[in-house]
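We begin with a single chain expressed as structure tokens, specifically the form predicted on its own.
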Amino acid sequence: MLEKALSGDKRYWSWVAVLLSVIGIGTFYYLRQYNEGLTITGLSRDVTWGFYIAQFTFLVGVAASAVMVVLPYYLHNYKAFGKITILGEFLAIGAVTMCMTFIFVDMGQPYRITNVFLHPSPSSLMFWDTISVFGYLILNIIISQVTLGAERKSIAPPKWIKPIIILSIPWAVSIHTVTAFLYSGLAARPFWMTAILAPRFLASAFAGGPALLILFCFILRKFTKFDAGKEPIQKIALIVTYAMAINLFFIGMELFTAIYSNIPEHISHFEFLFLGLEGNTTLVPWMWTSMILGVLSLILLINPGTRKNEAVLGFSCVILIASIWIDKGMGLIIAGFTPTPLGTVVEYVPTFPEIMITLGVYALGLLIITGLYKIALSVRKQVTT
């Protein structure tokens, strides 16, 4: 089926050419980073995780969100999701690939990642996070290949794939839970040391990922003959609405606990995010933008009239994704390091090479998703004709 990704019209190949160009630029700056080290980034001794890990955290949620279409379709036999389940699985494959690539570029020297497998340490959460993310990628590749292959032949999927599909549901939850444990297990970082970090991660994942899937459905409808249908899109929009409401509720709980308790070690991180600390206000406009966009998106999604208007729904999904990307990305990562355990404020701003490498990784993920979606739509077209 891979050959179907190698055929397309002028628009398709123009898009592929743009993505390959961005990947090439990102590769150039990565080779520079490989030669010169992480000194070309904005990272330092005090802020050891930055723009790369922020993208990793966001994209793990996008990958995990595939379960929100897999679970109703395969476990509850909700046939309305039949057209988009494979799109969710392919989105997960692209997202997981980007996650692993961001870890790869963040390691500095690529051979370091092999130490996780050459010298496994079951007591390390990094080891389990690597296993869960890589295992989730393998599961989605197997499930999508088998189910799409069966659809191509117009036969039912083999019975042995059903247990693997069921296994992928809790596995999807695990990849974001273990990622949250990576942060909340660090005792010297009070901003991350909260029991609701994992539930908050999952809530934001089940809002942002399906919202992105809705946008992809709209894009496919505009540029191809594929139409997911109004019913499944509106059902996914409901999932996004409930998940975003829970996500904002969890953020409110964190704010209340920090402010009401007035424990300096906890409240200082939120001061840094929303008010600035020691004159450093780098993230203040970003965080207020995130909160405003998040609340606005929820208002538009809760109202049935605006949610059922697809133009407004698309806008709501865009600002919702932007809100989560800011809060769960740079907001979460940088605030965890600021102030430091010694109470100092160390400024971090991603450098131009960091941004270019990040764009290259995103272009790689979009290229994979583009090719996989091309295969899925080609198979659907072949089956219906």
Contents of the next structure:
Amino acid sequence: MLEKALSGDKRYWSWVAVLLSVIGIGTFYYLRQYNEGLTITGLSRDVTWGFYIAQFTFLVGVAASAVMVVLPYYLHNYKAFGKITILGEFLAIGAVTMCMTFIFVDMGQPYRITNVFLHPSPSSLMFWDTISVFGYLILNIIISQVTLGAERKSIAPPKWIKPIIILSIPWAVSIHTVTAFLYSGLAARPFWMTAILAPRFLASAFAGGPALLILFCFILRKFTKFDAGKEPIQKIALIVTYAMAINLFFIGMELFTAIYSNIPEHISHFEFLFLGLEGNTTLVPWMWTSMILGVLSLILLINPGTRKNEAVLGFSCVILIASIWIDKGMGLIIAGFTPTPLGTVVEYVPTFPEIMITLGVYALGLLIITGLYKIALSVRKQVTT
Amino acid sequence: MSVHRRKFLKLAGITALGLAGGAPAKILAEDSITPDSLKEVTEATATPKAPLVARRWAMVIDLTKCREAGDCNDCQKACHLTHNVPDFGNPKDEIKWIWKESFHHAFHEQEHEFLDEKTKHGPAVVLCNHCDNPPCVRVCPTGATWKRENDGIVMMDWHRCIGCRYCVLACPYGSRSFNWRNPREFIKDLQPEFPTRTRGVVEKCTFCDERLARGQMPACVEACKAKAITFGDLEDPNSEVRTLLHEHFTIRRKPGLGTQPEVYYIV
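Having seen the form predicted on its own, I'd like the form predicted in complex with its partner chain now, please.
Let us now look at the entire complex, which starts with that chain.
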């Protein structure tokens, strides 16, 4: 089936070439990082995790969000999602691959990464996160391979795959829960030590991931013959709406608890994000942009008139993803380090090589998704003709 | 389990040395020698005194004495020299095992508007607290940092560490440093008795476990002319640290987090 990704028109290959060159640039800077060390990033003694881990966190959410199409289709037999379930699963595969690559590029001693398996440490959440993320990748590869293979032969998928699909549903929830536990179990970092972190991660994931899927459906409709159809897109838009409402509600709850309790070490992180702390206002414009875009997207999504207009829906999805990406991909990690446990403010801004490596990883993920979508659409075309 | 393994390796190392016919110089010259085995060699060859042992090592730092010493920085100088801690000359890449922090930063939850000037502007010597309940050990995904069961020292294995820096996040005291770049080029006065580290691993104070094994007190304790740092066994009721804790009011950093730090401060 993989050979189907190797035949395409000129436009397909130009897109692949663009992605490959971005991967090339990213690899170049990664080799520099490999030789000189993580010192070429903006990370420091006080802000030890940054852009890479933030992208990892954001993308775990994108991966988990596949469950929003898998669950209605397989558990509730919602037929309208039949055409796009595979797109959700392939998106998950691409996202998980990016997650693992981001972890890899963040390691100080990458060639020792097998130590996680050679010296398994169940007391560490990182051990469990590795298992859950890796397991989720395997599950999605098996499920998509088997279901698409069956579709290709125009037969029903084998019965044994059903329990595996059912297993993938709680597994999807688990990957983002365990990822939230990485942060929320640290007494040293009050900003993350909130029981609502995992629910908040899930809400933002179930808004951002499906919104991305809607955009992918629009792109496929424009550039290929594949049309997901109006009904499933509207249904996903509804899921996005509910999830985004819950996400913003959760952010409000975080703000209330921190501000009303007025405990300095809880409130100071939010001060850093929204007002600036000790003259450091790096993230302030970003965070306000995130909040405004988030609220605006929700207004446009709640209103049936604007939600049902596909052009407006596309715009809403773009600003919603931007809002969540800023919140999770920038604010969440950096604010956890600012102020530091010693109460100091240390500025972190990703460096140019760091951004290039990040773009390289994103390009790798997009390349995988492109190839997989190509396979899915080719199989569909073959079956229908 | 890993502790047993380490003990075995140590014994095996010493035995091998014996078999080599007392030619440590030859072994040292070989490139295949890792910093750890180098450590074994020097430990085995230079053991004039019996090792210092305890059931629970602890430290009491008298900040009143430290304050009187003024600009002195002997503890850090001695520690960083002994342990080949590099000096990069910038705060971004900085590595520190023990350092003088302002009271405001070390104990910011203890501060108030009208705190006496001496305390407020005075120093607080900080280092790894060798917690009884260390969060860094809990989060390490490879067992590269662990609490030694026999004496409570929180140890580091620089050959197992994958450099994920999760322990740095988990430490509420900022006591852990990461090697963002190759440290070896930035060691001014290389001490061959102690291993250097590679780029990409985390390091911190180990209560001078290598000196204790040779029967010596930690480098900072020895270096402090004001005798502000006292080190001893908390489980021994007659130890100097127990006497100090009995006679003075002492505080610890962030006691509310339940980590049970083993560094106590007289303020």
